[in-house]
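One chain is shown next in structure tokens, namely the form predicted on its own.
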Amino acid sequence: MTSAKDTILGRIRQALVDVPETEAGPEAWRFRQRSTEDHSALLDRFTERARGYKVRVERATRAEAPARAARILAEAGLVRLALPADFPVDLAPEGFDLLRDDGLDNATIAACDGVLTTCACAIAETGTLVLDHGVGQGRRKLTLLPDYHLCFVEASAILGLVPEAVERMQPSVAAGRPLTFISGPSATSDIELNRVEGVHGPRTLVVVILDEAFPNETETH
């Protein structure tokens, strides 16, 4: 009995029967595996690409980061914020109603004004955040239900290219943890290219890069 696979392969062979054996096949795909830019250039590229997605990006030292985040959140008029249960204590901004996710239900998470997380790494070439939902990143729903997401990104975790990030995430994949790639606020377009924001996640995304080499109180936004 001939399978569908045999039928398809047979048709391909028949279509190729008059192709000389000396004819070269398609050139193998080549793509960059490693960025050659220095790290300062990577930070600038990440900032540029993320802002291209309408992401607010700022840099601060770790010590200054909570105050910087508090200023940003206050400007947005946010009050109640969700945090992963293991969110770093030293990054939590003061003056807000902070709810640590010790099993919060969906309604409570969705009712929060926003969420604060860290991330596993980021990709300069695409301005993308990568969450493997490890320490400080929380459950997937925590970054999907609230309409505002502020993410702290270690400068050292910003990589050049997608292959570098994929390689970095191999242990997470091996451990069975999900990966979430975030390039800008949630947005989608219908067949007529009418853009709708906030359908699958937060409409607002803010990134604070934790950069010890960056001067305190000097904003890049």
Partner chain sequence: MSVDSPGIIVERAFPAAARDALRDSQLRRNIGKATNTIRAKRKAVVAEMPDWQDLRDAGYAIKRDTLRHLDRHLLALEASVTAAGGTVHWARDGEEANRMVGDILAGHQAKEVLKIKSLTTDEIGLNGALSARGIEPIETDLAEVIVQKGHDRSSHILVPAIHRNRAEIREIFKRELPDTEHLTDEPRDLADAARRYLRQKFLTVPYAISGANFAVAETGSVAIFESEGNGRMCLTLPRVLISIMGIEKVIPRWADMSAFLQLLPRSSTAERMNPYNSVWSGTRAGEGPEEFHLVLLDNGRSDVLADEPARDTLNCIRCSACLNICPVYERTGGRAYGSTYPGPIGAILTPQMNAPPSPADSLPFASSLCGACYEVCPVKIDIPRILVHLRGKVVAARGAKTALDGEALVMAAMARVFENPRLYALAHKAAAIGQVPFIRDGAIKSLPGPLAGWTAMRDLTPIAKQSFREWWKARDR
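Positions refer to the first chain, counted from 1. C-alpha atoms forming the largest set that superposes within 1.5 Å between two forms make up the rigid core. Here the structure is a predicted model, which means the values were calculated and not measured. What changes on going to the form predicted together with its partner chain:
- With the core held fixed, the Cα of residue 176 is displaced between the two forms by less than 2 Å.
- For residue 27, a C-alpha deviation of 2 angstroms or more is recorded between the two forms after rigid-core alignment.
- Core-aligned CA deviation for residue 194 between the two forms: 2 Å or greater.
Coords for the form predicted together with its partner chain, given the form predicted on its own:
Since only the chain itself is given, any partners or molecules it might have are not part of what comes next.
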């Protein structure tokens, strides 16, 4: 008996008899591959676009970032925070019950008030964070189960356009790493098209941009 695979491939080949054996592939894409904006404009654009999704965005130097994060987290009344096992030591805020993920079970992660991570890169045009779940970013569920996510983003990792991020992530994908693109908090518009934040993922998303060029700037949403 013919296998389903052989049947389907046979049908496809039969359906495509009109297609020449060899033919040129698609022409080179004409859509934008690189942003022409300078980096400070990109940071501004990322900030504006992420805030458009109700993300709180702040900028701080790396040295100042943990204290800034601590203030934001304390204001929100958070106590117990999950961290990836390899989260950078110098970015960990003081004064919280920090739980490193050395294989925490789902219930323990879900019981945390929030989670701190870094990211692999970010996209200015769409206000998107991209995680390849490498160093400092944790397993996928770590940034999903707690209700509050604070992400540190290196200013140099903020790219202009979607194709730049896709290209940057090529080695990660080729290495079999999962990716998560995050654009604002979880949301739904399923009830009469009213937007409601945080159906299943974190209801609050905060970004602290690590930026040596703007040491004293404080912005709040």
